[in-house]
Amino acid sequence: MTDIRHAAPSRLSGLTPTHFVAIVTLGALILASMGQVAPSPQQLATGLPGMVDLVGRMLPPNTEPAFLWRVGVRILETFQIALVGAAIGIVLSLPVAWLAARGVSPLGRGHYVFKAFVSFLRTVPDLVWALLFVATVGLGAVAGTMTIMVDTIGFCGRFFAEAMEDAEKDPQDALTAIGARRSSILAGAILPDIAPSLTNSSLFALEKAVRSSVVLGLVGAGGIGQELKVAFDLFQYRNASTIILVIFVIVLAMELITDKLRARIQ
């Protein structure tokens, strides 16, 4: 009879002492951090009445026609910021991703420079970029558009480069064998193969841009976020609740539209 203890593999057979120490250290760090930054039951109990009071002051939402018109204008501006910024960012992401893609870039090992550049754009938060552009070009929608553009390059640049690296090699090898240039290989073999992936990533970028553009107004980069900040600064909580509901509807509608488009592509 076979000994079950020898037949059954140990679930921890791949756990090395280094992995064990890392897991224990991570667990200790999480527990220590929870004691410092996680809300305590007392804080939750104390803050709950204040939250209930705030929600009560936010209801019912302000539905005055003049205010709704102003919100509509700001929403339109927000959508314009997201659309233009994402469109420019997606177009610029293609050459950046080509230069950053391993094995595809015409720069050889120099692709690491552009890969690091894309990582830098993606690492810096949206609000930080917005603050930088507000300081350079001034308050308004232009700063918001530039922020979305840079954020989109960081987002799409990574996924476009990964898609180019994973593209089918046989068509590329065939074009290389007849002496085609790298730009011709990109246009004739790589882009046709990864077109569905590029479209999918672009739709995600547009959806992300809409969500991001909502909050850019908090630092003066235009859009509906600026109206929301004014409402909270002036304690106009009914106005704030209206704006929050409108933002929810817009973001939800954009997610539904992009989901349907992705479903058709797939």
Given for the second form:
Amino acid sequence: MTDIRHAAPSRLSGLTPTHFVAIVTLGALILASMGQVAPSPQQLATGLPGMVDLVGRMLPPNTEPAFLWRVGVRILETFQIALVGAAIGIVLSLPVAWLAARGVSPLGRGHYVFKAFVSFLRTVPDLVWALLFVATVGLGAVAGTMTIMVDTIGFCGRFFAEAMEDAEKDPQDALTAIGARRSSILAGAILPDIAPSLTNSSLFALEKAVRSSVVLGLVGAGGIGQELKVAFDLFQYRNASTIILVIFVIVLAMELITDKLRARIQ
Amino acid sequence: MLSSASEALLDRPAREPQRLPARADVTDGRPTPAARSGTPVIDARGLMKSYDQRRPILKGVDLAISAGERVALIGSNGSGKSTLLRCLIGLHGISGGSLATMNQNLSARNHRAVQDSIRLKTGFVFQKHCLVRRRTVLSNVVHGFFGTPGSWRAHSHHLAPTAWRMRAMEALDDVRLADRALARADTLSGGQQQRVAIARALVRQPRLLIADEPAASLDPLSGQNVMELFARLCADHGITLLFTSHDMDHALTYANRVVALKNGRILFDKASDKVSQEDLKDTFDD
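For the form predicted together with the partner chain instead of the form predicted on its own, what are the coordinates?
The complete assembly is shown below, putting the previous chain first.
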């Protein structure tokens, strides 16, 4: 019998010179950046008492009925911005995703144009969209709603398109053989198949919309964020702490509700 | 419509398959002139198909099928069976030769009108049932009306006209699944789902039924039931049946003519009772 013995492979067999150079470069970049933008121990030492002082001035939160009523009205407006913006965005995402989905789009190779369009909507931050809409339609909730709408198309357009690309192919082939048009295949086979995925993405979009809508007011696009900006600008820290707590409760409640709905869909 | 026949059929799932009579107008090699003179449903001459110039799939297939025939297409994997079926209904364009299905000439790039004309008269059943699993059984059968005027109403049984709903229920009755009309498709067994796919193919009352290995994904008994259902419904309605199968019992029992494909060419074309063990050995030998 032939006795064949193999030596153990090198511990670093997977590490190519290119990988090694990349790791060292990344490490050097992080260290150099830390020296320039990370807080120094001295800054932390002086900043911490300032933070404690600010928190002290925020307590106790303002619970005057008139103020709470004003916050309630602003929260309702925030929720309306999120709900309407997300709803319109989700509906518009469906045709956009259809046109962007590879192998499903009626445009063939032209689907790249819509894929790029969705990527563009997604890569521009929501506060930048808000600034653009405030400049075009003016201060207030309408600018906020348009921001959430565009942000939702960027988010849902991508996930809807991916779900359409991954939809089961067999029923689509069957409907094609029957003579169904592309739009019929979308409505008859693809959408029913990906309905749980669409619902999931839509709930995430709604949750994201609520989180985004609370900060849009910082740039004048309506909602509770506007109230928060005024409170900080006028050094009304007790008002600010009330608003922060209300935002925390609203976002938490939204996450709990969408989590429960998602669990039911699974 | 077909209820009594299909009920009688499905009431005895375990019986021995009955060998159907072979057609007298088919002889070794080619259909007789009598068969050729009948209504031509499929007429392929020198049919070629290749996805890649270096590897042709079909290399000159001659096949004529007349109305009312039940033809089994056999051959090993990669012999070109599925490609041929897809060419017949214009799902794939042809690369050479000529092909006419239901008197409609098919070419390399098939016009939508030609495809629609063929598909309106043709039912296609796939190896896997290909149902929309989250839809009801009835909605899946109503999907059979896609491609007909007003087909936006074929998306769901809720939208479908009363006449379509009635036809769909009749088709479900034929396959003994009318009582599961409102069940979700994915709650049915594999055999039941294939019967729903047959109902979907039959709902438009096609003249030609094409099935690509319809029993391949089923257990032996379910497969036998499905094939008996096919043969019986086609016989009752005068539908021409063309199916592929790797099960030689199915091919010899439920077809009256067997066509063997090997390496993209027809190896033999015979009445099913004339097919010998030697023919089958030649078909599947490398």
